[in-house]
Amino acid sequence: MKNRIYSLLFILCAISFSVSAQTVIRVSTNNTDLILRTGNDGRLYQSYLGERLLSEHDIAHLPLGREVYLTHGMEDYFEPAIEAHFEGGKSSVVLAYVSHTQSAVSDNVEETTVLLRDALRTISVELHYVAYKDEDVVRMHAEITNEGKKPLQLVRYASSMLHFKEKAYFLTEYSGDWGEEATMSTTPLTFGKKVLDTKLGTRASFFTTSQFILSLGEEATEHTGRVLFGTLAWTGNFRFTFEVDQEGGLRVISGINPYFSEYELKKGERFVTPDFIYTFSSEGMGTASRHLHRWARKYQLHQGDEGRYTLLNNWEATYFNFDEEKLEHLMSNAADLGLDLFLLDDGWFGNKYPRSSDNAGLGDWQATKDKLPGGVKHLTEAAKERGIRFGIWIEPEMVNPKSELYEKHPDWVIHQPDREEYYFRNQLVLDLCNPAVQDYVFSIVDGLMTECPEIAFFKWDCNSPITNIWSPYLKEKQTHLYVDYVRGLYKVLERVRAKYPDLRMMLCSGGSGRIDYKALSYFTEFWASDNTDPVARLFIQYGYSFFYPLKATCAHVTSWNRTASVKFRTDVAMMGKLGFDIRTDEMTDAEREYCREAVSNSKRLASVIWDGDMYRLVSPYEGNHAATQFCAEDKKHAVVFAFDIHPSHSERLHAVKLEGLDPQANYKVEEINLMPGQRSRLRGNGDTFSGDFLMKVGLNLFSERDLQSRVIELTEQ
């Protein structure tokens, strides 16, 4: 009787300890907190993920919630964010916690790094939590390891896994197509799936970007709400998907899309998924998108501190058709503009398939003799010479099948060997998982930098997804394609940055067919979409503008929509990195002093729109009018870009009121960005108002006029 007292006392002394040993993870940010418990059955669990927590003490009231990395086969009933299969057919997964470590990167970034292993099968994930204290950023990832002696097969594979219990969710998502990107709607999130994801291997974020927006409880505002910005740093096929269970209860998956990528892990491989950002926000989508802008500036966007160069470029005004004379020329245009850099696009290689339409040449990167009869090096010299940079368009993944190098190594493009080959815009894709091609890649631009050293700027496109699927260096691996490419593409890129380190480069594909901060990490831009009509941009930046800074932004003055002004178009474009592609020569005098104006205050307020905090005053999806305004960190100045679109007669116009000023200042208030001869209309203008008053009344900044625009400059006095 004594021996069972003694046992019944030790299990529930064993229990107690258990219990009272619970192992709390907190990865905290300033004003965020995501809280990770392990529970009786030595599993992790998310107990929390919103505002940070004021008490230690309170974590012991909170729920235990799900877990925090979910398997397949065992007893959840819906999505898991991990499938692998081992010998013998078996494929459950069950992880329990095995230890965790935290550490200071710096003084602002803390690392937390969480071991799950599988005490019957030969697995274990590593959880990455990487904290950005001022920014209010976390950076996640998972590392999959096989630990035994036979391989295993990855299925499923997910960057993250997030969990929510709220009364409501509200999911707002990108979508468009060529010329209609970054299209913002929100819609309920009810029981059910809701899965955002890609095929397309290349030109991944072609119909869908990889970042979503998701409303807590009630739809955010801009100053309102609580609010989850995700997204994932990969430049390739992604899945998001949002599962709501028949408890009210929502899970977020975020990684790599699973399509037809089955990944073999053999003795003690590891995968590592890419790295799933987010930032939560109590204060609406405003403040998390300033959260966003920082963090990538400082941390991940390459050269996020240094400035950026205003352009022009010559594809509107030669589009194939061109000489050395005519872009010589269009440098000396750009000269007159203030500008920084000559960007020569497609259409300057390929000699025994010169490349003068798109069928043609991709893949054979010498200058075509018969336009540029002294190579590249001569443009180099002929922009230096007039005192600006000089930057090439370049397609190096990309392969036509009228071209030397196809006719060469058709081993060297994914293709189905045994089928008729499916051309999009008449070309293939270059088969990166090959080492050869990336070294053929990376040849590209080293063979241009070593030719043309002084070469500052390379354009960067990509205009094909993925077809024709089929590797001919993978072999009986084909699920391991789409992975693989990305990697290999990022093998590439890192061979650049390593050996040209000051080289700037803009992400480009057909449009904004690829953008996510890993890529970002290589390049300091990306173009936004190839549609520049002005009134179609103010959708298409401020959809961007969530997530990305605005220095990383391209935006080009060109001759789509004339009903628009110079004015007008330049106006917005200055919103973001300021370029030009327009047939300079077609301007008047007046036009084309009032663009040297605008390049001179846009260099002069580079400080202030591209390092700045941004506040979007007026959606253009509310009605016939935006604004944006930009404030420098020491709010010592700003900027507001306002644009009348298509306003009707009768509306009635109100202030607008600023934002993030210091209510204790003055501040000038003065219009700039202004026509020859034209006087401004701003009501106010010259005076000095307090910045209490701005953010409180505001300033007339619209009008009833079709297609104006105004820029106004604040100063603090």
Second form
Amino acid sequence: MKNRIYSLLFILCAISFSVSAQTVIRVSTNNTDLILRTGNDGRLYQSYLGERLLSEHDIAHLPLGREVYLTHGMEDYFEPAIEAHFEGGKSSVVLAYVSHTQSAVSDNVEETTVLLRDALRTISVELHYVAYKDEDVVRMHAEITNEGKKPLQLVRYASSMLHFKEKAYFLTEYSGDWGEEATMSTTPLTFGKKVLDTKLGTRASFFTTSQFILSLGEEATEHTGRVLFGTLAWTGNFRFTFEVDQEGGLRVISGINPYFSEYELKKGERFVTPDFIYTFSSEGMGTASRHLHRWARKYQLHQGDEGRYTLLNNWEATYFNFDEEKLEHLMSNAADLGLDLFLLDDGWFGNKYPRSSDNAGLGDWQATKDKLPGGVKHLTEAAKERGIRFGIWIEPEMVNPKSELYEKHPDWVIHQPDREEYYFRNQLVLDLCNPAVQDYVFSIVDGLMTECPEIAFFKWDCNSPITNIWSPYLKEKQTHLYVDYVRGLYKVLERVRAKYPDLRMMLCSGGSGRIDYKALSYFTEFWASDNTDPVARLFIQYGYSFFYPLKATCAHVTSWNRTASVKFRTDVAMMGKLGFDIRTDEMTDAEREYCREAVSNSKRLASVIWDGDMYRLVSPYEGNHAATQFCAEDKKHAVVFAFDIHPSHSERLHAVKLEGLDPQANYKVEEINLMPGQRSRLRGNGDTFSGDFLMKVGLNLFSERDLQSRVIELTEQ
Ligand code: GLA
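Given the form predicted alone above, produce the structure of the same protein in the form predicted in complex with alpha-D-galactopyranose (GLA).
Okay, now the whole complex, with that chain kicking things off.
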């Protein structure tokens, strides 16, 4: 009874407060506004999301909109952001506005926190918004607290809910599989629900990635249209729900996938949801990508503003079949090309069960004695002697049943004890919910670094999803597994980063089966795909380029698709973080000479390609050609990559207009990355053009010949 009176008083206070003074909360960047307002019922509504409004006065004219974080069990008939069950089977939630704060984190960053509370049930929700003004990026999440004495069960716990009211919506989503990552498709959203989600546990973005593009009103292009890019920073199961209601309003709910993830909150406990990150642009997709790239390099990607190591990897050059001699030979090849680092891949470990194929040894992280008698130490020294750095592959979250680790610690493995084990690539996932397993996983990196402090790079792989889901550690709390696994992984990565902040680390998952912006706060780069056919790579790298800076996208030259020349393969890889995974002694002298030149150009132009702004000039999805331009921030320097894929012979070729240059400046246009003795066929090669001309008239970048590539450097005179 007493509780009820308090609640009534609270509701009355909330109402009188909102009647007398409606609260307006504005989350703004330089060009965007998210505007929240309280209604007469004391609840919080999203009144606006879009281009920044110039006059504060106009905010009063906005419709109130829909409730900002819709709850379960009340008067809304569609998917809620939150569902919680309380003692005695009670479940509805009503969230009233309580208070908010806004503070500057820096000149460019402002944080807003809004507290909402249920007056009747013992639950509160804090909505957090971090706005990055220059980059037009907003990072948001929710924190849900059990304010009562009895435990409550969280069934749904979204990071964010956003509302739109437009005449039409178009959703661009990503789908894929091994070797065909980041395939883009766009469909209109009409009445009902569209769900993008995964429940793979570890390789959560194996079939679809945790990112989407939403065009508002009409389908956006590179240069036109109002568009929102959204992505969830969570290295586990995610779900985006797009629901169009009966009035044509769209709700977008983003967060951890609630599938088998009911989470108990004890008295006073708080559940922090992962960040949902969005950028909004009214100038199409190109601007949105450039904003996200700049934001990522400055605030999110580990060592986002630092250089990267070009490298030679031995995976496709040797697979499991190598010894010290072969590796040292490859190291010499890497040094000969002028690369920074040699990366030793899978197959270097295991003694009782040597890792000579993918069915044994995973978990036993000691160098195989008869294969590598000098151990990892010897290899780091061999690399040093050749003037290059050394990196190494690990897959620390996984175990082969045929391993000493499995024999010793069957209780560390996720599997249903009363069922037959199911293996994905002959392996199982370790139970990272267990602190002892977290210690063990950390000790793999720490042990190698202690033995060989010269190791400069790790490739951290993750090949199996979670199957036969059951954690021996969690016992009766099995629905915590998917969430606690990821939290356990973050605890390990926090420790790795606290002790080894400078280590470069590549995020890999049988290609890019695990990629998101939280993982990338620990990793410097990601492996975009095991598919290194340069034509497929044009599409995969294009797909990821919408969300991730190219300096984080590892791209290697391999023997896939030998119909494409070494030059074509290298030019494709040079648009990302360049590497090689090929026996360079199988190349001709001319090809090797060309590669040396390309490596040196990649390093020389790092501030343009890796740290400049990217413009997608021609999409490979358009058909026969593709072109991408990178432009240094000061506009003094640019590089254009152009590719003829399979042009048709009757095709009429058009000049391609460049972008982002200074119209007043003059640029010398020069084709680089030419094969020894090759003459440039670029019209105007060596001439000077104004930025104005290059952007209004353009350059003839393409030819009618199959699999040709061109790299063009523009330097302000
Ligand atoms: C995964 C990776 C590959 C390679 C192999 C090694 O599939 O994507 O690049 O490292 O593992 O087993």
